[in-house]
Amino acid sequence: MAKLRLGIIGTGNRGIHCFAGAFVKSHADTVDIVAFADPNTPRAAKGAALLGIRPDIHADAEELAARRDVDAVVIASIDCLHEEHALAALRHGKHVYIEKPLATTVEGCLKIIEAARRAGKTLSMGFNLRHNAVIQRLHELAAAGTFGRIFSVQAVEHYHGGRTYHSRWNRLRACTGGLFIHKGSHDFDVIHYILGPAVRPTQVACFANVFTFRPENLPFETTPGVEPGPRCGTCPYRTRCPDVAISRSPLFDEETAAVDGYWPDQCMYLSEKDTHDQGIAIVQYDNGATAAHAEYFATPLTNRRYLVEGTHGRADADLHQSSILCMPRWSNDRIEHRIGPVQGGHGGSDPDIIRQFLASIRGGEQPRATAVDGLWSVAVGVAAERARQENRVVALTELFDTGSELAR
């Protein structure tokens, strides 16, 4: 069989060291790189040392997705470049996978959905956690009617990454949508995977802010005449600084900044933001159940939990702990369902993404998640980001048409 031929838009660290690598390390025998696309081509060319490999190098999408040689795109550019470069690789007849969110807009959401269809190609979301071996077996559990009917789902994310989320591009709405779009669209995507695919969003309020990452709050104390920042590798404190991240990557240095400006570690206390770094979401769904989603940056700790309230009982899933303890509702038993150790990146995740999204191209097997999926997990954010921003209950309908073909 011959081997797929692959181009990758986007070789920040997302798209060289999860998806370019893990083609070189694993499927070198049945897929070849041949091209790269990034504007910051010095980037593209170190990631192409990095890992050995000598594809052509683009600055250009557009470009990429044109070539004859290229059956299949990696599109791992930062959000709000989704939604081009989605279409340009399906106007030219790709098979693509596309890293969540599908589109920072609902609008660009159907735009991609509409041409997938008239493309017919294989379109695979990157939801990473459809495929960690928790979420997994939670979604077993509930699809097998161990809570019996679900009312509310509880997502909680607490994310130490606060240092890498705020001093990035992620920072800035115009890159993400927001970050209940970035990082929430996980979130809401495992609700809805949990509540099952004839459950669909009606409502959503949200209250977010900025509370902590604000210049007020620097975790040291600055000497007079000597300003902090503007980046941590730069900073005067940043011997001081309990929070320094400085960018050790060889994919950010002085040869890429001086393409674009673009260095990965702002100062996530100084830095420019219209994002938030606490927050929650409330969702509404159509067969009344409830949901919320929190999002916690500022913390010593990283994990999500998924709380799963049902007629028949309850279920909290920790991925931290690889675990899920079910609680029937009329009795004292606690089952507790341990997953054991998995490799790769994600809690395992990473590695099944790829592979699944070149059996769904070899072999027509069906995506774990969807452009629909996506639709459906970005209209929630853009709903939370408007509830937010403008005090109220957003209605799903004032998005789109929620009864329309696409939205099925």
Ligand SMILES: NC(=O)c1ccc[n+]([C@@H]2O[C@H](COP(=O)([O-])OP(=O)(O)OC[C@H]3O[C@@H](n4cnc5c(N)ncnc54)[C@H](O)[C@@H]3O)[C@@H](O)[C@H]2O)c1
Given for the second form:
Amino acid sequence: MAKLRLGIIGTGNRGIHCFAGAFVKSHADTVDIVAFADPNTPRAAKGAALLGIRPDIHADAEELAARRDVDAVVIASIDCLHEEHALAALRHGKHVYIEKPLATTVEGCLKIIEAARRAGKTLSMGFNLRHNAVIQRLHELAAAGTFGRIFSVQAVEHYHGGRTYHSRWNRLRACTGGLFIHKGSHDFDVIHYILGPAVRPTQVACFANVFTFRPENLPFETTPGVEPGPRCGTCPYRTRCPDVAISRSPLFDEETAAVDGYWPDQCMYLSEKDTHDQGIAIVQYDNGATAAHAEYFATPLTNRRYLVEGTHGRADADLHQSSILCMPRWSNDRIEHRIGPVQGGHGGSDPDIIRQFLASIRGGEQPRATAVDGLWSVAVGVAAERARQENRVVALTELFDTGSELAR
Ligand SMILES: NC(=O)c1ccc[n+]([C@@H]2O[C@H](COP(=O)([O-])OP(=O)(O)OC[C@H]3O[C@@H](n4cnc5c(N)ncnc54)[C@H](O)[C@@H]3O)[C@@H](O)[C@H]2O)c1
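Rather than the form predicted on its own that you just supplied, could I have the structure of the form predicted together with this ligand?
Full complex below, order starting with the chain above.
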């Protein structure tokens, strides 16, 4: 069998450390990385050197997408460029793996869905949580009717590494559409995966703000005349700050910063941002079910929990504990499912989603998440961001042109 010829658009953390790294280490016998595209060409070159490969390097993603010797494209650029990059790849007839979120607007998602249909190529949506062993088991239990008809899902995320959302481009809505799209799209998708594809969101309310990562909350005393920040690597208080996180990645150094000024260690207290560090979105579904997603980024914990309530029982799934505790409604039984340990990034999700992307191109498997799944999680995220900004409940119908076949 001929090797799959692959191009990667966006050669930052995810593009290099997750995708290119996995293709080189685990799929070198079936996949050749032919080209990288990133306007920061020194970063792409450093990524290639780290992995010991020699792909052609393009500054322009369109050039990579147009290459005849590329069969499939992985899109790991920043969120606001996913639409442009996916449309280019599909226009040139490539199979696509696209990181979440599918796009940062509902219109963008709809264009990608249409382009994928026209291209007739595989589009794998990068919802790696669907490949997490705990989520997969929870989905199987729900689909088997274990909980009866599910009337509520609560998804709570604690992320100690939440500094990434206040130190990098993802602190700016212009780059992501907002954290309920950038980050929340994962959890809205898990909620939808558990509720099943026939259940669609109808209304969203949301409250969120920057509560902790504000200049007045710097976690150390400053000396008059000695300014803190602007980033950990240069901050005079870096030995005293309990939140210090200096980037050590060779992808982000003086040479790459000289191209685009991008350092991923902006002070999370002082950085300008229009995102939130804590908040909750509440969703109503067309079958009467409700859901809530809370995200906390100033926290000592890193975990995700999903509480599922149904007419026949409930579940408490804990990703950190790698367990699901099920309680049937009319008995005293407590059934614990212990899962793992699982090897690989994001609890084994990353290697499995890459394996399935390759299998879907070769025709053996369907992607576990499609562009339509990508659309619905973005739609809830867009509604949450709008609900938060306008301080009102947002109906999903507001986001869709009534002519769209996906509008209800
Ligand atoms: N599924 C997950 O668990 C997960 C985890 C982290 C990030 N992500 C997603 O992966 C994507 C990349 O995130 P990251 O953390 O690797 O970011 P990053 O900042 O490390 O890398 C982004 C790269 O995109 C490049 N880029 C900017 N403009 C470009 C353009 N016009 N063409 C091509 N490349 C361009 C940047 O130069 C940078 O190298 C994002 O969409 C993010 O939401 C997903």
